[in-house]
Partner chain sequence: MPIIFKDVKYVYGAKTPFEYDALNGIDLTFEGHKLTAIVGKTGSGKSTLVQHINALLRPTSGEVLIDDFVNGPKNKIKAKEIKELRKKVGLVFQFPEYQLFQETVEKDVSFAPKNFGVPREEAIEKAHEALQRVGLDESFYSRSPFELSGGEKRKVAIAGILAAHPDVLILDEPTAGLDPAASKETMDLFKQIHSEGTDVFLVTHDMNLVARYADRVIVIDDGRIAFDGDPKALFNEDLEQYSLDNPDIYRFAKALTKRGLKLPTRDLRTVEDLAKAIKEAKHE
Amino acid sequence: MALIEINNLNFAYDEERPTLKNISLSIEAGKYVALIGHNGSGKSTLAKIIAGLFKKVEGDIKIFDLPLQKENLVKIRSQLGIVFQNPDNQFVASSVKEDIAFGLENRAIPHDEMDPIINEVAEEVGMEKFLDAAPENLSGGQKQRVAIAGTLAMKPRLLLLDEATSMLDPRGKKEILNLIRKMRKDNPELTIVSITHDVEEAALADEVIVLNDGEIVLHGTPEEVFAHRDILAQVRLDAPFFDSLVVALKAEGVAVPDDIKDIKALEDYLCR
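Return the structure of the sequence above as one chain only, in the form predicted in complex with its partner chain.
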């Protein structure tokens, strides 16, 4: 079943320059999809549209089979978690556990049910030892993990990560990527859409969608997408390290068979 179904979406902040042009895509339940593009490609706008933050959207959008309209918004949002870029600007409360509780309060979850949920999701994201910590004493990566915990507490079907790692240091990035891997394993039904310009992260996804100037230019498995080095260069994106290296090796005349799909295989092949 398609969890997100978008047909002919058009959107513009200002009439002259459309931000999104004729976007059509569908995202299956349980998939991990990376939406990549350079800054200004329209990828974050797309995330905000899916979260229902914009009103004048042209086109046909269905999320969880519900048309994205005002009357469905509460229902859609109750099954959708979104984590934004800036770790500080989404931390509402003054401690970790209270921030996780914020969403639960909004959904009028009875008080006695809150603590077990908070403990569970805090453990899922590895923040169980920091339940009382204040945001100013946490690293960026930790704050983003709390934000993810806050969404997980709502048992979402869809997790939207809007450049959730772009302001983090390498440690923080790694923490979040490891967490994504873990969530995929613990909860295979969860659909994750990650908006990013980090191609290394995109390489971990099931599907990659490349956005440029408001249009989808590539959509496929990471392997398929990253094979189009020319197009990627055109839209100002790098290829992941592995793909770049294969291209560089081939340019040097070192043959790399096509069945080598990742860095480990390449290592094995070169050291044979």
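Positions refer to the first chain, counted from 1. Here the structure is a predicted model, which is why all the values come from computation and not from measurement. The term rigid core refers to the most C-alpha atoms you can superpose between the two forms while keeping them within 1.5 Å. First, how it differs from the form predicted alone.
- The rigid segments shift between the two forms, and of the options Lys31, Gln90, Val125, Phe241 the one at their hinge is Phe241.
- Relative to the larger rigid part, the smaller one is rotated between the two forms by 17°, as taken from C-alpha superpositions.
Can you switch from the form predicted in complex with its partner chain and show the form predicted alone instead?
Partners and other molecules have been left off, which leaves just the chain.
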């Protein structure tokens, strides 16, 4: 079933310069989809439209089989969680526990029901030992994990990650990517749409959508998309390091089986 269905979407901040042009796509429930493109490609605008943040939109959009219209916004947003790029902008409380509880309080969840939910999501993101910690004392990766925990506490069907790793150092980025893997294993019905410019992150997804100048130029599995190295170069994107390494090895006459999908498997194969 399509969780997101978009047909002939057009949008412009300025009538003279359209931001999105005839976007049509379908995202199935339970998929992890990476939406990539350089700055100005329209990817963050598309995420904001999915979240119902813009009014003047041309085209047909359905989220959870509901038309994206004013009368459906509350119901749609109740099933949708968003994590933004700067975790510092998302904290509203003085401790991790209070911050995770914020959304539950807004939904009037009884206090005696909150603690099990908070403990569950804190453990899910690996922050169960930091519930009493002040947010300002956490690393960037830890802050983003707390932001994700606050979203997961609301039991969303769709999680939007808007450049959620772009402000993190390599360690923090690795933490979040590992967390995404874990969330997918623990919540197979959760749909994740990640807006990113990081092709290494996109390589982990089920599907990759490449936007350029407001248009979809590629859409498929990571293997399908990153095989189009000429198109990626035209839109100023690189292939992931692993894909580039395999291409280089094959150019040197090294046969790499198609079922090898990561560095560890490649190392094991080459060292056997």
